[in-house]
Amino acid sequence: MVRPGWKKPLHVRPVPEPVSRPVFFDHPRLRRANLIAQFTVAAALEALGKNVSLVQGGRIRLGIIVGVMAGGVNYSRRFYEEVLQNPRTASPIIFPETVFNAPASHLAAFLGSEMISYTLVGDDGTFLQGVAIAAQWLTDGKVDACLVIGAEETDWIVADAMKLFRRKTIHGAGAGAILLKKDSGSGAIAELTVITDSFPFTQSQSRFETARRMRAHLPSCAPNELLCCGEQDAAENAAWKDWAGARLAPKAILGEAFVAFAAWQCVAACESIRQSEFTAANISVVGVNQQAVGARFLACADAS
C-alpha cells in the first residue's frame, strides 16, 4: 500500500477480490458503499445462511451489532483530502460513508430489518462486548436472533500508525460474523457459555494484570479443548503460559484487523467445534489499547 511521500510501500493484508461480482453489490444502498460495509454484508449473509429470506420476510426479529475500531477510514481520508484541496468541490456523496454507523445501516437496509441495531466503537474486545449485548437481548426477548459482526478496512493512515507502535505487525482487513439464537436447535453448532468481564487498561492496571484477570475467569486446559488467541502480545502470552493444549493464533497469517480479528477468533473456534476437532474453545482477546476480555464456547449436544 502506497503512503504519500514515501517510496517504500506499507505492507497490508487486503481482502482478496471476489471471483465473481456478489449479487448484493447491486442493492441501491451498496452501490457506492465503502469497503467495510461490503465486508460487513458479506460476512452477515454467510452467517445467516438460509435465514436471510426469513429475516427479509419479517419472520425472524433480527438484532444487529457491528463492532469497528478504525471504521470507514478510507472514505474519511478521501473526503478530508478533498476538503483540504478545495472545499467547494469536496464530494458530499462519500460523506455518509465516513460515519461509523454506515456498515450497520447498510446491512439493516439490505435485510429490510427494522429491529434494534447497534454500532460499537472500540478495540478488539469490542466484538465480545457485542456478543454479551446480543446475549442480553436474547435473554430479554427483544430479538429472536442477533448478528454480531466485527469489520475493518485497510488504509495507509492506519497501517502507518500501527508501525509507530508495533513495527512487525501487518495491518489486515475484512469481517467476521456469528449468529446467536436463544435455543440450541436449528443446526446450532456451539453454545456460548461464558463472557468474562471487560478489564480496561489503566494507570493502575497494566496489560499484564488485565490479561491475567481475564484468564482467571476462563477454565483451565482440558483434553480436546482449544485456545483461540492473538499470541503477538507479551501480556497475553504470560496469562496463558499454563495452557498445555492446542492453540490457534491466526493473526500472523491474517494480519491485525482489530475488531474483525476478534470475530475471526470466534468463527474459527466455532468452526473447529463444528468439525468435531474440539469439544470446547476459550477465546482470549487482549485489545490493542483498551481492554482484555474472554469467552468460551462448548459443542452443542444436539449439533447437526
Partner chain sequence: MLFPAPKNSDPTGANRVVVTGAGIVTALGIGWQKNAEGFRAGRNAFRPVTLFDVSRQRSKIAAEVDLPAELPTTKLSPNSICRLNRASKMLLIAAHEAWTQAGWNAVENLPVVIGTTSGEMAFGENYLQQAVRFPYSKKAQPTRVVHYQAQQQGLDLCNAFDFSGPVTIVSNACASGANAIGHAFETLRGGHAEKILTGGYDSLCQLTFAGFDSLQALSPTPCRPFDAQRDGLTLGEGAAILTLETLEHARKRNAEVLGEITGYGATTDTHHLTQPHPEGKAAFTAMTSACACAKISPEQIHYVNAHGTATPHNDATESVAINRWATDYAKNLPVSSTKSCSGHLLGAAGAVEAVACLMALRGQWLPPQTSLHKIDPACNFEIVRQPVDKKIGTALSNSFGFGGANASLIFRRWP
Contents of the next structure:
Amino acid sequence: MVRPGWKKPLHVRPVPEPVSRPVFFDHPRLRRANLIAQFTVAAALEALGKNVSLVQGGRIRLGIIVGVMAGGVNYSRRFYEEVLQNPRTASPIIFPETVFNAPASHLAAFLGSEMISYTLVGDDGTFLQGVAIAAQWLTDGKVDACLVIGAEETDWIVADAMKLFRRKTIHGAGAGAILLKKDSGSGAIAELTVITDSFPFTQSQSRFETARRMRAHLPSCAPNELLCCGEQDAAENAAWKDWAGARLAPKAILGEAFVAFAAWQCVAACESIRQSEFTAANISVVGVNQQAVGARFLACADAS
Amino acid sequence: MLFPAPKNSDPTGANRVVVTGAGIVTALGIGWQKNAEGFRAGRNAFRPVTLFDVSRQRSKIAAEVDLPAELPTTKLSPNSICRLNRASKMLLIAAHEAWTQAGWNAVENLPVVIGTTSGEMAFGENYLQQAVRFPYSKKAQPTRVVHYQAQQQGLDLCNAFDFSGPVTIVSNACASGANAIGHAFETLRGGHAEKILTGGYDSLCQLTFAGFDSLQALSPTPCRPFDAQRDGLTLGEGAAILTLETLEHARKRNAEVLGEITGYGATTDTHHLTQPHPEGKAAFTAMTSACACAKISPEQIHYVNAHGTATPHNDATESVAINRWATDYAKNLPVSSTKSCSGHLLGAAGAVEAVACLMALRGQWLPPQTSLHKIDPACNFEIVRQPVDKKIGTALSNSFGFGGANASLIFRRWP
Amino acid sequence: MNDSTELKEQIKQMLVENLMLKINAGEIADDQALFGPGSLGLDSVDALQLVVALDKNYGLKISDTEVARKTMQTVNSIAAAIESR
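Now show the form predicted together with its partner chain, given that the preceding structure was the form predicted on its own.
Then the entire complex follows, led off by the chain already shown.
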C-alpha cells in the first residue's frame, strides 16, 4: 500500500476481490458504503445463513452488534484531506459514511431489522464485550437472536500508526461474525459457556497481570481442547505457558485486524468444534491497548 | 465473569436504578450549577468558532466550551495529564464532579459505559497533517495515536479515580450518549452489576464541523428547533457523566439520590443513513417501549426533552412521532429542545440532555427555547418558550442519530 | 464527436465517479431522469455531491436548491447549464 512521501510501500493484508459479484452489492444502501461496511454485511449474511429470510420476514427479532477499532478510517481520512484542501468542496457523499455505526446501519437496512443495534469501539477485546452484551439481551429476552460482528478496513494511516509501536506487524482487513441464540436448537454449532471479566490495562494493572487474571477465569488444559490466541505477545504467552494442548494463532497469516481478528478467533473455534476436531475451545484476547478478556465454547452435545 | 450472568441477576429486570452523582460540561459553563441556570433561563451559548478556521464554511458559529486553566486533582500521573486534549479534559471534569458527588470509593470491576462519536478526533487530524507534511517525522505521533482512541478516554477515568472495570464505548452517532446510559440502566436492572459510571462526550473538531457543513445541515444563525423557518443545527461540545447504581446499593450506603431512571427504548430507523423516515416509526417505537419499560403511559410524562436538532427533517419526523405517541394528550404536553441553549453535542447530547431532565425534575422547572420565532404548525404539542416553574414528576428524553439509531430514556423525580 | 457529445460523455463519467454508481457511463441516457421515481435513483446527498462536483470540475456554482433541482434533472440539462455559463 502506498504511503504518501515514502518510496517504500507499507505491507498490508487486504481482502481479495470477490471472485463473483456478491448479490448484496446491488442494495441501494451499499452503493456509497465503504469497504468495512461491505465486509460487515458479507460476514453477517454468511453467519445468518437461512435465517436471513426469517429476519427479513419479521419472524426473528434480531439484535445487531458491530465492534470496530479503526472503523471507517478510509473515508474519514479522505474526507479530512479534502477539508484541508478546501472545506467548500469536501465531498458530502463521503462524510455520513464515516460514522462508526454506518456498517451496522447498512446491515440493519439490508435486513429490514428495526431492533436495537449497538456499535462498540475499542481494541480487539471489544468483540467479546459485544458477545457479552448479546448474551445479556438474549438472557433478558430482549431479542430472539443476535449477530455479533468484528470488522476493520486497511488504510495507510493505520498501518503507519502501527509501525510506531510494532515495526513488523502487518495490518489486516476483513470481518468475522457469529450468530447467537438462547437455546441450542437444530443447527447449533457450539455453545458459549464462559466470557471472562474484561481486565483493563490501567496504571495499577499491567498487561502481564491482566493476561494472567483472564487466563485464571478459564479452565486448565484438557485433552482435545483448542486454544485460539494472538501471537508473539509476551504477556499472553506468559499467561498461557501451562497450556500444552493445541493452539491456533493465525495472526501471521491473516494480519493484525484488531476486532475482526478476535471475531476470526471465535469463528475458527466454533468451526473446529463443529467439525469435532476438538470438544472445546478457549479464546484468549490480550488486546492492543485496552483489555484482556477471554471466552470458552463447548461442543453442544457435551454442554448439556 | 461477563457471562454467564452473576447469581443474583434477574432477567425480569426488577432492580430499580438511581442516579447518585452527575457531572456536566457545556458551553453554558462547567458544573451542575452553571448549566442548571443556563438551561432554566434558556440562555444560548453560541459564538464564532475559535478552535479552527471556518472562514470558508457556510456557518461560523458553535457552542464552544471555555476550559478551566487547571484540571481537578485526580490520580492521573503528571505526564498523562499533559497528554490530554479537549475531549478528554471535558470528560474528566464531568466525571470528577459526578464521582465526588456520589462519594464512590475505588473498587475493582466497576464498569464504565460511555458514548462518543469522535473520541479525541483533534489528535487524529494533527496526526494526518504531520504524517502528510513531514512523512518521516515521528515527533509526538505515538501520543496522538494512543490518545486519539476512545477507549483511552475510558481508561483515563479508571486511572483518574484509581478503579478498574470493563470499559465499553458505544458509538451510535448522535444517540451514543443515550444508548450508553440506556445500556448501563439495563445492565443494572438485570443485576449484571451494582454500579456503573456512564455518560457521553464529544469535542468540536474541524472534520465533523466541515462534514455537517458539507451536508448543508448547519444553520448560519443560532438553531431554532421546531421553528417553521428552521434551517439547520448548531454544533456544540461538552460531556456529561452519571454515577448509576441499584437502589438497593444506594440505600446500603445511604447515598443521596438525584433522580431515578425508569425506562429505556432503543430502535433502528432503516430508511436512510442520514434522514429519518417521515412517519417516524422508529422514534414512536423507542418512546412507546421506553414507556412500557417504565410501566407508564404517555399521559404520565410531564415533559419531553426532544432531540430537536432544528434540521428540517429531524424536527418534522419527531413532531409526527410525538403527536402519534401522545395522541390527544399532546396538546398539553410541554416539549423543548435544549439544543437551542447548548447546541448539538453529538455523542454527548444524550448524556447532557439526561442531566437537563434531572435538573428540571429536581428544580421543578421546564427548560425553555427562547430562540423560537414561529412554531412549526406540524407540532400538536406545546413548546416551552419562556422560563417557567412547573411541578413535574417524570421526563422523557429523545436522542436520534445518523445510521438510524433511535433512543428514549425516562427519568423520575426522587423521592 | 462534436463538443456537446463529448461534454455529455464527461458528465456521465463524472456522475459515475462522484456518485460511486455501480453502472458504467455508457448506460446513462442523455435524457434519463436522475432524481425522483423511475430515475437513476439519486437522492439529496447525491445532489449535494453533484453540486460540489460541478463546481470543482466546471466552475459552475449553484447555490440555490431550486436552481439545482432544475439544472440537475438530466445529463442534457447539466450540459446546457455548463455551456450557457
